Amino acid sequence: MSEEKEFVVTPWEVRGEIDYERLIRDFGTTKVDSELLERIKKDAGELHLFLKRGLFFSHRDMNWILDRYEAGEKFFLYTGRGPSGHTHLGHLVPWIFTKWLQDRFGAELYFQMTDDEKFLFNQELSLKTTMSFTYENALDVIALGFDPKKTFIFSNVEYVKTLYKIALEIAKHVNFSTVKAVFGFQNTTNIGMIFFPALQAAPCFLPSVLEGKNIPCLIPASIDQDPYWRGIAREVAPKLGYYKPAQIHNKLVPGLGKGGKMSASEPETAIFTTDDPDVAVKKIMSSYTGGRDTAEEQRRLGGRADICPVYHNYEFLFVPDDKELKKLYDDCKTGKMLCGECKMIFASKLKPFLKEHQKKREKAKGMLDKFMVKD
């Protein structure tokens, strides 16, 4: 993707240190900026931490969402998951933003499942294994605390008689060289993928087709997902007769591992919310940090923190505290504290997260009927 700095992101790969003002100019995507956060304090009463901080840091026509809302026209929410393995840390963080966005906007919530899309990209998982992955996976969105009455999550496997009329007046604009070219199919790739982005983009309308009218829809994801609504959703929109949905992307939780997204395919290097603590923990005091060869060079020279993994799980999840943030970042940087000393820190705010989404989460079980739209 860069000649200044080798990585790569796509919906299905996120590999190396990754540039995200480069991202945002090769995607082609708007920095959230100061006058957008000022615009969503003032309609939302207040701002989430991760946008005084920075994780979510790029969007598509938030503005224009916000025209919408200021002018009395509320929004939808659409976002999901591809289960092909237990819920880690990384999947927590778009999910934990678009609750707070339901809570103050009042806006549903349409959960995507692609459990189709898991089975079709992946040799080694079957469809019902994908599937029984939705059920586990839709756990912990529920264990997040979404309001029932206004969140509706479907596998695409059991909701498609209603996502498929949509799909089809998608992929009726939609041309093999357009997807081709946006998502790098080749000739060798099954059909199934191949259709697969237009019931990708299908929720992006489904409420507008269910009420009969035009709603815009918000979509909080991960920056490596936006090539989706971006090359297909965004671009049939228009001929279809409705609003281009917009988007506002998080930066991708750093797995335990040197470079790259936390990922289920990577399980040592991804802290999954089905984890016994204990086990995350041996995770935790085994991971790649930015911490020099010794801990006599680390005194000297200081930390790396800027590519530790273990400080932007901070960052994102574990100390909400600005000022508890800065004296870990200033300890790691001038050598006061030495790597393990940080994991150790890490370990103890883990454990207790752990423990209490997994009594949340169990709890959830009893819940799933609320939550679950089927055909």
The other form holds:
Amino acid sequence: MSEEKEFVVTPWEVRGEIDYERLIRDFGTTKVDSELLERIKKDAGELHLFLKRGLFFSHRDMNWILDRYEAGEKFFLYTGRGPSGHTHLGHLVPWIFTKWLQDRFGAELYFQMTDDEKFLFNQELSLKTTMSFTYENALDVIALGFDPKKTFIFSNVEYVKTLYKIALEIAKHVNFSTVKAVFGFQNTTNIGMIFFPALQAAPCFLPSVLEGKNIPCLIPASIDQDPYWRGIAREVAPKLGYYKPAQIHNKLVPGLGKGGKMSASEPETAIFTTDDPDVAVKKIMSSYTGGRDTAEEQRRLGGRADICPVYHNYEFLFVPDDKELKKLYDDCKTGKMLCGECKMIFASKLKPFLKEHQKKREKAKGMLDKFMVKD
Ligand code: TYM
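The block above covers the form predicted alone; next, return the form predicted together with tryptophanyl-5'AMP.
What follows is the entire complex, opening with the chain shown before.
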């Protein structure tokens, strides 16, 4: 993304206030419209809240995936995590939706942990650290309730023997100028990163390779990961005789600071699933809200829910009831409720959420073997 747009969305950096309509145009994706929603509702039997609220807003080839599904051909799901630290609330959004897709469509899930990427990209992280976060993050995935018979989680480092052959096939069709243009790589970028996109593209074709027949792939993930599919996987697929992977993209949960996404690299403004609930509440209390300078001004002019990360956290994860959400929005915009009160409400919802998730995460420790695949 260029600077004049005043926001940046790449797999490694998200900055500024994101204009999602513009991203659809710039990335050449398609808006999730009412017709597609009707079709998903018919096939899934219901619509997930994230779809109703427009939080999964963009896609590629969803109609093709549903054509195949309606014709009796099963698709598989592919998503992942770059284990640079603990899981935060934003990561949960595509995973919760992926779980819903698995349940509703009976789909298998291949879940990639790019411990190689995070080691290569981040000078501070050792391979030992990223590999251990693979297992920490896998606990969060398992805690969401995925079906162990249909879910395969793998660390790139530990599953590379299987992935490497596919990555090689991909890499042979991608030259340096392409990855420079797609990812903004420079001459100073280390050569591991230059090869890495082939490894993130590889799982798009993995089940097809394992089963010896073409299987449609659907990737639920935020739009920040799109360059891998747009620039690499979808370009190379026809050359290797595979289907192009389809995508459905979610918006990004903002961090608790001003602008940008919730990001593990900014721990003060991210709520991690492993945070002590009291520590998480402290982060909320010092969150940016877009609130006015004084209480008097806030009462007179109203708050700015549209740019407030607290409000967006309600919208994504904490207020499933539409009427309750609307009341919070209206009370903010009319100045009836001030930011302090609103933050207290967030805290009262977040605390039990974290406690519950942490219990499930603890239980998941005994289930890792059922989910992890290795060479
Ligand atoms: P990573 O670890 O940056 O993010 C993991 C997943 O979470 C999404 N995401 C967010 N969604 C909502 N709000 C946020 N603030 C937020 N931050 C991140 C990401 O889009 C992603 O879906 N290289 C990848 C790992 C990966 C992957 C994949 C992701 C490997 N294969 C296939 C998606 C699909 C990464 O570092 O993701």
